[in-house]
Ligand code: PHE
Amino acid sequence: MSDTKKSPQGEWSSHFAFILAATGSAVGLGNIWKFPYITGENGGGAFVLVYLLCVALVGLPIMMAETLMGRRGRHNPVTTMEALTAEAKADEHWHYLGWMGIIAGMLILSYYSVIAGWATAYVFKAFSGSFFDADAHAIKQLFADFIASPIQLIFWHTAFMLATMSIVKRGISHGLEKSLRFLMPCLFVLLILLVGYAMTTPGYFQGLHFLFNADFSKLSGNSILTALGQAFFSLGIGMGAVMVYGAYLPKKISITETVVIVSIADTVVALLAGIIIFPIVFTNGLEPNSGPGLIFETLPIAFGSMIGGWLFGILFFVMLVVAALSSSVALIEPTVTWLIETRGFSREKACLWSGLVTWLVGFASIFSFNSWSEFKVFGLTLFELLDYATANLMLPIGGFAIAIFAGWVMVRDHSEQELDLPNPQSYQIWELLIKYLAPAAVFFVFLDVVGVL
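Requested chain, on its own and in the form predicted alone:
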């Protein structure tokens, strides 16, 4: 199909444009705090090595599969799965894989936008000097008061969603591509600036030791599963974004080369975030294992007391917003594309309705931090429920299904044509990984996250 067809939405103008888009889709808030945090918890450098192996052996094959499926179908995830299913003469129920990606992307963005709104608000708090000379109690109270106010959270959630949809409504070349040509270089410039600052801190080498020291005694079976899960989720597989971005990929561009570059860039961002955060943490005598509080309750203490903290606090939270925005445009694009291609909406109307629904669903997360904090389902707040249902259930199931479809259902000649690997042996290696290793690995991650292992 993709030999002659192009996506109705257009194509990326270049190899570089697709790399920026796919990297932006993968890089998000999780790279800035989660990867450094779980690395410290699971053996430092030893964990990093395991993570890199998981990216190479599991993440890469599945991301290649989702990209080639998108380019083969050339449409939104649902229409693409319908076309590929018909082409393979397979069970028509496979099209639900496309639906799951679209729904997962919207649900993730509904609460992702709320957290990104926090980061946006903290840019202004840093700018106004709210962290200056504040002790740990004052910073924690600042954060507690902030999330206790539905009005503030709604305002920042709305601001972030408006920024996201204003980019998406401009389309591929004028919206997504143009914004990512600015956002991704900006993100890397901010990272390098903050790494430069981290190198001047007394805790720099202690931070590097914490992040990279290979203590294999701390590795466990659970550590390996954690590394596998992080590799899988950090690449953004199973939420429709990779598939729809693949639909915009010109035939002449190598899927394999591009996916390798994207995975390397995604990992580099995570490592640079650790190099930034941990020296600041150790220099100021803070706890490195504070989880999400590391960003909003711990680092502001450091920014409020260190030399140049006002400037670097602003830069840090701007970096968070940039990373979040580059991911958010990818999360909503599959829904927008589906509305355009199957319901005849204009891009502006599709953005309006998809953005409005996502914005409204975000209220569940907002109120779960204050007015509805006592309301729980299966012991989880609505925010925690959305997070668990998407990250721990929908994405692993989606990734598993992608591996099975690409490896066992899709016509072999078609996947071979799309990958266009340099020799038969390379394709056979990918086929081995996508048929056996990748689905088995994702299956075990799924069992782990639902508590079976």
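Residue numbers count along the first chain shown, from 1. Here the rigid core means the biggest group of C-alpha atoms that line up within 1.5 Å when the two forms are laid on top of each other. Keep in mind that what you see is a predicted model, and the values were worked out from it rather than measured. What changes on going to the form predicted in complex with this ligand:
- Annotation for Ala389: C-alpha shift under 2 angstroms between these two forms, rigid core superposed.
- Ile340 shows a C-alpha shift below 2 Å between these two forms [criterion: core-superposed Cα displacement of 2 Å].
- Relative to the superposed rigid core, Leu191 undergoes a CA displacement of at least 2 Å between these two forms.
Same protein, different condition: the form predicted alone was shown, now please give the form predicted in complex with this ligand.
Lone chain follows.
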């Protein structure tokens, strides 16, 4: 199939362009905002270790599978699944996997954009000198006042959604490639600079100890599911984004090499974020388990007191917004291509409708931080529920289905041909992981959480 076809949406201009886009999709709020706070909530080192295992043994092989399925199908996730199903003469219900991805992407983006809106607002707070000489208490208050205001959150959520849709509207290579070429390297440099700052704080070793010392008594079944969900979320797999990006991948590019580079970059950024944040938490007597506000309550303290902090503060939040933007475009691209390819929409119209629906769903998260904070379903606010349902349920279920499809349903020759590994042994290792280990890991974590184990 893929020998003759290209995606109707075009192709990446080079191997580097694909690596950039895939790294852009992977590296985002998940690494810098979410990884530190869920590590804080789940007790530190042991959680980090489980997370790393999930990335290497489950995430990586599934990411390879999702990319190869995308490249073979060459379309939006639903059409790709239909084509692959027909090719493998399998049950047509498999196309629901594509559907689940489309829905998960929009649901994730609905709250992702709200948090990215916080980051955008913090660019301006940094610029206006709000952090200057402020102590931990003042910074905490600044954040609390900010999220208590639905109007402000709506404003920034709207701004971020407009920015996302204006990139997606321009299509894959013009919209994305250009900005990422410059911005991703900047993000790395800035993170390294901030690690340098963290090393000068008195809480540095306590922070490292928290991040890397594994105390397994702090791990519950739910923490393991959270680590697994975070691996999926952070790599951006299990929902069709990687499938769509794979659809734009030229035939000659090595999937394995790319996926390994992207997952290493993704993991390094998450760990760097942890190495920056926890020393600041301990130096200032803050709690590592303070939840989604963690980076907004810690980093401004550093920017308020360090030399050059005004500039670094602005740069950091700009980079965070950029990292979020390169992920948000990946979250909505499956829906947009689906509307174009199956409903005959123009790219503009597809962006308008998918953006509008996602923007509206975002209000549920906005209000869950203020007016509706008391409204809970299964003990969770609407934001927490959306996050749990997508990251901890939909993505792992999507990943599980991808593993089963690639490992058991797809014609073996096709996956072997797409992966094009240097020797049969490497292919067999991947096959072992995708057929047995990855699905079994997801399955057992679920059993544990529902209390069967």
